[in-house]
Amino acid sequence: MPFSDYKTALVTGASSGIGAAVVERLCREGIKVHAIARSAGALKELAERTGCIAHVIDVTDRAAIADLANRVQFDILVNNAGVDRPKKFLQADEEDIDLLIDVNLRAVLHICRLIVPGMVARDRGHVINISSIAGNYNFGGNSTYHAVKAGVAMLSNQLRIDAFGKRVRVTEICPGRVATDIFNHVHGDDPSVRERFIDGFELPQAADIADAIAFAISAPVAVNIGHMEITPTLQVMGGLQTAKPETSAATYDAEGAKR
């Protein structure tokens, strides 16, 4: 379904990074884009630059999202807002778990609940869920993040089943490392963060992810691009590690007593 068949889009987490790049890309296609984020200043600048309609809304504010969904019919939904608190699950904090579930999964579920039924009723729409390679592969220190992104992956698959028979397409975008400021949001605004995650690496830019999304949206109506992994050429998932035990395994006698 070409861009000309879509009129209005909603993009969450739109104030910077991938979200802002998606807003810019959709606006260039003539789509009326409603951009949601918490940062009023960055949204104002984005609106002045692109002509998007800015809404200073937290994605966890269901009442505000519901009010917007009731007033506007959206043809394109881009669930991009997300947070991370890297930490092994053995050291997980209650607040971190709740935050990641609320922003990365619960908000996505409720936004889809509010918008996708209208797409189904109109027999037209495209849902773009920005997930992560963390939803498909495991790496250390991001246990809750892996769990919620896996939930987004399953939701993306399920939406296609629930909307079966209607021209509602669903695309899950799974980025690897991308050159955005998300690392400063997660690890702190320090020059060493950029040196650790960005400087010296050959990384996709936010605009590259936006172009991939535009490719999926612009495909013919008979084509649904369901899943895209977008990583640096020099990034791979996987590897084999084997640990030695910290202590020797205990042995027991016939009566079960430790020797």
Ligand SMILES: NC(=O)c1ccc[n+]([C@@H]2O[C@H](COP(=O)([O-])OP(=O)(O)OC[C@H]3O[C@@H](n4cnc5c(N)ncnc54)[C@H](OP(=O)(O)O)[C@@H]3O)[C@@H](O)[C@H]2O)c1
Contents of the next structure:
Amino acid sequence: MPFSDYKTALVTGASSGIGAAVVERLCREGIKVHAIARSAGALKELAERTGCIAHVIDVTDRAAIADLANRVQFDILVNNAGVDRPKKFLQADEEDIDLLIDVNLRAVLHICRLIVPGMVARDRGHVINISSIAGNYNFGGNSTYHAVKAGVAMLSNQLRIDAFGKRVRVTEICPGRVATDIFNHVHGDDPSVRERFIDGFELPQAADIADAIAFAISAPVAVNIGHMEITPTLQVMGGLQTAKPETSAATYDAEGAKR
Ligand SMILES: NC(=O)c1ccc[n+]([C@@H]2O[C@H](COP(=O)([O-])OP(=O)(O)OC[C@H]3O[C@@H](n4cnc5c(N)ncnc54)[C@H](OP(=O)(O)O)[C@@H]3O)[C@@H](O)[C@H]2O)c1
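Please give the other form, namely the form predicted together with the ligand, since only the form predicted alone has been shown so far.
Below, the chain from earlier opens the complete complex, with every other chain and molecule after it.
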């Protein structure tokens, strides 16, 4: 049985980690894969290794994405490109918030706007959105990252409704910690970063996420795998925190002045 009837794919954030693994896997299955990222060198190496078609494009470059979407009819769209900033929300810079919204959410919305209508018109397509457990659970991360990934989660649910009645599938992939270079991209190249996030942990590899995506794509077209949460076995989300106040609550007089 063939892997899938789909012939073409667009994968964003293809120069490393999960995106590169997805490109590699889909190329192996005979799909013509267009791979997008900003790092020309890594993309060139990926194209030589896998046969993918590399495009050095920033996902926030709407004109470049629109040009590609006009030239190629994509059957599969993998919205994977993503960034994070390590700072907590209370220390966030203006640029941190804009970057996360631009890359992790705004670009995903515009790429879907440019590609999903064609899938609906052709009655054929599969959108894979890589969100995160951060989009579904609260924990001590960067609140902007949680917020934009929650946006991708809701977009995935809503896209199914927008495409309802057509054979357009939408799968949201919610990874927990995966052993990729994202932690160095976020926290810097210091070796202590690997020790903190990767070394000594038993973690899913990027290829494991690519296998899960391949499973969703290769399911019969009548089957939509909507949501996959993929975490390390030795990782759980959630928790309850209860604090005692550091100071007693202020009281105010009838005029609103602090007593
Ligand atoms: N690894 C994890 O633990 C984990 C957990 C949950 C969710 N995720 C999500 O999984 C996705 C992939 O993460 P990863 O772990 O594979 O991270 P990664 O190794 O840092 O890869 C991120 C990819 O996004 C690309 N990218 C970033 N900004 C871009 C832009 N403006 N335009 C085009 N491409 C851009 C990067 O390429 P260039 O820099 O070359 O452009 C790179 O290829 C992300 O959405 C991330 O949020 C990862």
